[in-house]
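This document starts with one chain, in the form predicted on its own, laid out as structure tokens.
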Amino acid sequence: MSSSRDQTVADGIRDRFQDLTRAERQLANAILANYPVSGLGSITALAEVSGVSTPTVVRMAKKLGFGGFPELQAALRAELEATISSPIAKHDRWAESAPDTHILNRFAEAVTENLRQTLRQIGIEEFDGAAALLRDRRRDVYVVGGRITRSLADYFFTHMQVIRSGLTLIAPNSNTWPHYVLNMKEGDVLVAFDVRRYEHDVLRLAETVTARGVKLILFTDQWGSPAAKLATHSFRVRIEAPSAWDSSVVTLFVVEALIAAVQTATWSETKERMRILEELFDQTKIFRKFV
């Protein structure tokens, strides 16, 4: 059923979009435009905002696998609750339902399922499109992360900097961000990381740069950062785990796969950059030599 934690309501809408009628697609777009808040009011209010009839709302809810609109709305409320859960609340919820198996096994099972569900949602076209933007040397690439995800942004930046020039890691202090935006030109790329408890500064940066013609590649979670509506390419990664914190394992998997795709497509240039970098390492004696 669409309300299971394996799939969000938004996932269900996207999966079944081609099967919807014109009116149902109009309704679906209205829901996704301000998701999930748009679906939390009355059925009449949602129908009016979408420009459809209330029976259309009921029909689409059933097409998504729900018994009716109240059941769909309950799923949306559960998703909203999950997105704003504090680390303490998350830990308590997991601890209450934790099975009698070792944490290593429980965590491994959760991460494996996250990977399986994420791969089902990522389209080849989406992945290849993001890789194409990143390997285009006519575009400068800027990378930004949030309070926790900045470590992922740093990891992504460090590897991509070896592959190509024109990379900038945006400092965590948002007061300096206008200085970076000043250097961005139309067609450049911003790679942003934003997961639940979504950060206002990341959304404002995304709004500012996309208005200037910058392409946004977004790494977010299954519920989707508010910045997702602005993204040229968006990766919705499953992040829940039996922990007070969300898991970054699958996000890192997608990041590394994307780095590998860009490196493979630009290997002749990347290989030469790596050769020069190794010479610089030798000159600076940054690494210990055993022979």
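Requested next: the structure of the form predicted together with the DNA (the form predicted on its own having been shown above).
FYI, this one's just the chain on its own, none of its partners or other molecules.
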């Protein structure tokens, strides 16, 4: 039964998470999301905020080794009492036991700060302007990344591809780039990622294409790629991290936000494209096999 209680209810939930069913996981997440307060109300209230039925709550309580919901709730209260009464424990209720010096926490702080600074620097017009270019179906869009940012370019490409056609991911090998340039027409858009150490090839490409009337949307870092002066819209993202490498987390954030903005603005089309995509996946499924 209920494993020797040195374990908190939260620990129990995490341990047994894999044994939980869909609805139960939804519930578990709701409990953890606002722990432990959401578990201290009535079973009805908890079921409601979790979007599940009350029987599901009871079932999960039993799965976790309690006799019923009231027992689980009593355990939560007991924990709360233990935590609150001991003056030591006040701190860190969120990251549970993670000490401040743990890399996870230091990283979290750095990223939060990066996000804050970046948001402060990005102009709304800059952002909206870029989104407008990207949703313009008359413009073809090309995407290019550098050694590190290639993954981000790829991520952007994968999502944007669902939203619109006329999208090309430029291969990493710069020898092949002239072929792409050959196809670009005035008014087309190049989305480039260039963070330190700034890559010479990317700058050259930017120079070449902007000279031919192609618009440049640039993702760079707080110091600014030399290509920034050529860009129609550029995003200077803060990328500091307690690591030997810079952090791409906030860059990905801007990428996702931009994708979301374009998607929202073209929702009716995107929706249809997503539907068709689903069908295609279903049809492809029969070809796939492994082991």
